[in-house]
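First comes one chain, alone, set out as structure tokens in the form predicted on its own.
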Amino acid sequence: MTERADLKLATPAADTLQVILAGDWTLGGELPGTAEVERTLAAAAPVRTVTFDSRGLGHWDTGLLTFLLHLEQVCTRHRIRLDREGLPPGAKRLLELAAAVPEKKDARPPEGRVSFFDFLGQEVVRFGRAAAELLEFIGEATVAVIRLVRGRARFRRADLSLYMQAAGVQALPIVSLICFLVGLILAFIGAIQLKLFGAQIYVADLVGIAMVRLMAAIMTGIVMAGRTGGAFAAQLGTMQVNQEIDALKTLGICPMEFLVLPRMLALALMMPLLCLYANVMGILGGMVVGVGLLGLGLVPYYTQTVQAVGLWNLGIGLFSGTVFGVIVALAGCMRGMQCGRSAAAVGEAATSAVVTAIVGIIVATAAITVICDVLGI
């Protein structure tokens, strides 16, 4: 038969209060807390030692130990020394334990609320040390990519043509389907619009322009965000679970160079040609609504697409795509790196480094969208 868990407090001496603990000190029980203890602490004289008395104690297990780990914190606060003497030996030992190892930082959450100053600032500390953490990521990128165009770069072309494959071919089904909806969807909402004045044969222009310009390249950029740079992040937080990044670093083998500089090249090269395969799906996209829903003809149709497409927009759309590529490369393989020692890291690593390469991406877009207006292309 189970017996309750009981607390009695005891003064021996004057400046000694003694806890008895008797019972079954288990979980599911109705345990007793330190509150008890906390008011003869305040109520009684200043107590300078704590003490136990275990001998009418019965079973027990992490119930006790919780009770005697908040104890602690209480004579901790009240500046009271804790004597083990009278406890368990296990639990002693326990206690020890828990003591030998500290807590990780941050390993608990904040207490209370923040405020909204101090949320503030501590986002504008996190935001300046990413900043700083890009900026350096950048700058190992580009000494990694100097040293390849000087010869010195050290990694194995095997990965890269490895790394080219699954961002190119292997993308181009999911690509396809993409680019394809996004040309039909812009052919029909363009439709609804220029059917009201007889100008259907536009529909052609306006896919032809947006597909070729930007639009391939900011839904294929998203697509390999998704696809190819949460991937990045995942081998590489991978590697730093297991330590295999710091085992480069004991050999003397450079993990910027043997590991990010071939998935940066990667995708920079299959990202213009991923954009060309993109423009063309996006253009069927567009004919199918204009030939099967306004009766276009599909001679009359290809030649208003030649016509509106110029060279200007399809190098702006190329440019655009290997942009594209630098930025979702870096961003899967800087997340990657960043990675901690936890599988959930991993998990976390991979979403972030979506999430940062389409900002880039959006950002990018912004940026190439003002300077070809500012140069009048």
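Numbering follows the first chain given and starts at 1. Heads up, when I say rigid core I mean the largest set of C-alphas that superpose within 1.5 Å between the two forms. Because the structure is predicted, anything quoted here is derived from the model rather than measured. Compared with the form predicted together with the partner chain:
Ala364 is not among the residues whose C-alpha shifts by 2 Å or more between these two forms once the rigid core is aligned; its shift stays under 2 Å.
Superposition on the rigid core between these two forms places the CA atom of Gly151 less than 2 Å from its counterpart. If you fit the rigid core between these two forms, you'll see the Cα of Thr322 move by less than 2 angstroms.
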Second form
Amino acid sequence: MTERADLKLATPAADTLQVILAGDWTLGGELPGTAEVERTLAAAAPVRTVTFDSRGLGHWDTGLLTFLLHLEQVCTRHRIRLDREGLPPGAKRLLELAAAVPEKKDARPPEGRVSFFDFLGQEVVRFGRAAAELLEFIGEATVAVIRLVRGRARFRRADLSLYMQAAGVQALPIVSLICFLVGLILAFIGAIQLKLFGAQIYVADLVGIAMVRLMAAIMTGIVMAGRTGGAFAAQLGTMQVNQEIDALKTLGICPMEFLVLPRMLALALMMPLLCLYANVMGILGGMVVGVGLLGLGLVPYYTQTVQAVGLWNLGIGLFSGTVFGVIVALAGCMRGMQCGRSAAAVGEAATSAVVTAIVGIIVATAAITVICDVLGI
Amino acid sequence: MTAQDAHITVRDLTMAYGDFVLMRDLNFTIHRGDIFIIMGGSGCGKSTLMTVLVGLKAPARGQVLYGDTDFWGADQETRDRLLRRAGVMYQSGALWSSMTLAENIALPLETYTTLRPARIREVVKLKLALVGLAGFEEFYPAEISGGMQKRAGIARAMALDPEILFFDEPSAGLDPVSARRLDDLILELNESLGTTMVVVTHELASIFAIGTNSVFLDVSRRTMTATGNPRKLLNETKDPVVRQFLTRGEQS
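Output the form predicted together with the partner chain next; the form predicted on its own has already been displayed.
First the chain shown before, then all remaining chains and molecules of the complex.
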């Protein structure tokens, strides 16, 4: 059974205010604030000293201490002496301990509202810095690739095959599922329109060209951004947190060659293969709709697809796939290398890697499409 | 080469994070064969000073001379060459977590020597045995304790027989006996191989047990306030902050 915390004020002398504490002052209970004391102090001007009477005090914990600390601040503000004598010895010692090291004024980060223009300026500067970092990273990656071509890059071949496995074979199930369904969806959308004209057979053209030229690469790219790009960022980010990247640097081993290059190489090599596989799965998806729903024959569907999909389409698709692979690897590795030194930073790096990769893929798609249009292919 | 040859000379060094100046006007010399202690209170920039010395963070001003070469004024290739003769043990070990201990220690050897794999295996075995981890070759860093990770970190730092070894808080987080054993290891390596040691620490027991030279960083004045043999400093210093630090606050 706890007693209610109680606060009474008395004035044993003209310039003294006595704070009488009674009951249980624990965090869980309802505690009186310092408002009453403050009011009294403001009203009765000549008070010079605040004393305590804690004879009626029962249990106490941090609840009492925060009250006292606040009261002390109030007293300092009013230039009133606070006499701790009447407090329980434990509370007195803890208060002394809390005051032992004075508050560091310049340690606190600057607070307050930032004006709109300040904010805008900061954002612009930050954007500029991010752009510079991006260019720097791409530059370093290019140098690493050049060293690779000249046969001077240092990394472990075992790492490369490990990443190739992770970005290749292990991605097959999810790529199969996604691309099969995308092919299926494309066929459905096309079928509804084409049926109106009795031109169902052109579903094969639509699915074939869309998948081979563009969709397979984009879908595979996005899947890889999520599963591999994010993983790269998290791996490198954790290495940053554990100082593992520092350890590489102080041994004179270039993290760009040792960590980024094999990952980039693995994705650049595996993405065209994955795209080729995704093409097959997408066309299969379309075929299921064409043959199963529209009543087209298996052989006509196949022949129509082969006729529609030219070598150029295939080439553009595979090229896009390779570019997307490099983008996903670069985005993942860059965010990982830029990662801060905390657990939250690793999470942010992984998220940011996926977002960056997807934005990069869309921008690259637009660029490739425009270039192909200009070249007329 | 005499024992008093300067190994690393620091001249007018100022370290800063952006506009925030951490330490200014540092001037001291680490001699060959020294066990040099970088000491000071928490948050004074001991570890940052080490990152500047090992080339991870550029100083805001001043020079770090390795022998006669200005480290931060040199090109990347020279810096890499200088660092290859240095080993660093990080606070948490910083072992590459995707590799076994043997692979961790073998990597610098594979990268910088032309030794055959069998020879490398022998060297790895020796280095692990030196730090008391014989038989742990095939363990991954996550499978061993924190103290063992630190010792494995030392084994990796020693892989290329460096002329200078850096230790970031070697005894932090270790029980007193393990900490003592680590001190003994540092002393032993220093005596038998003549390796220069630079140790960042605030453990008084370690400082007096192994230190032959030191620098004290005073966080309130943002500069160094003492340098020399820590035992001598204890007897001779007039600076109240250094005195307080070296006597665990009992005399000030």
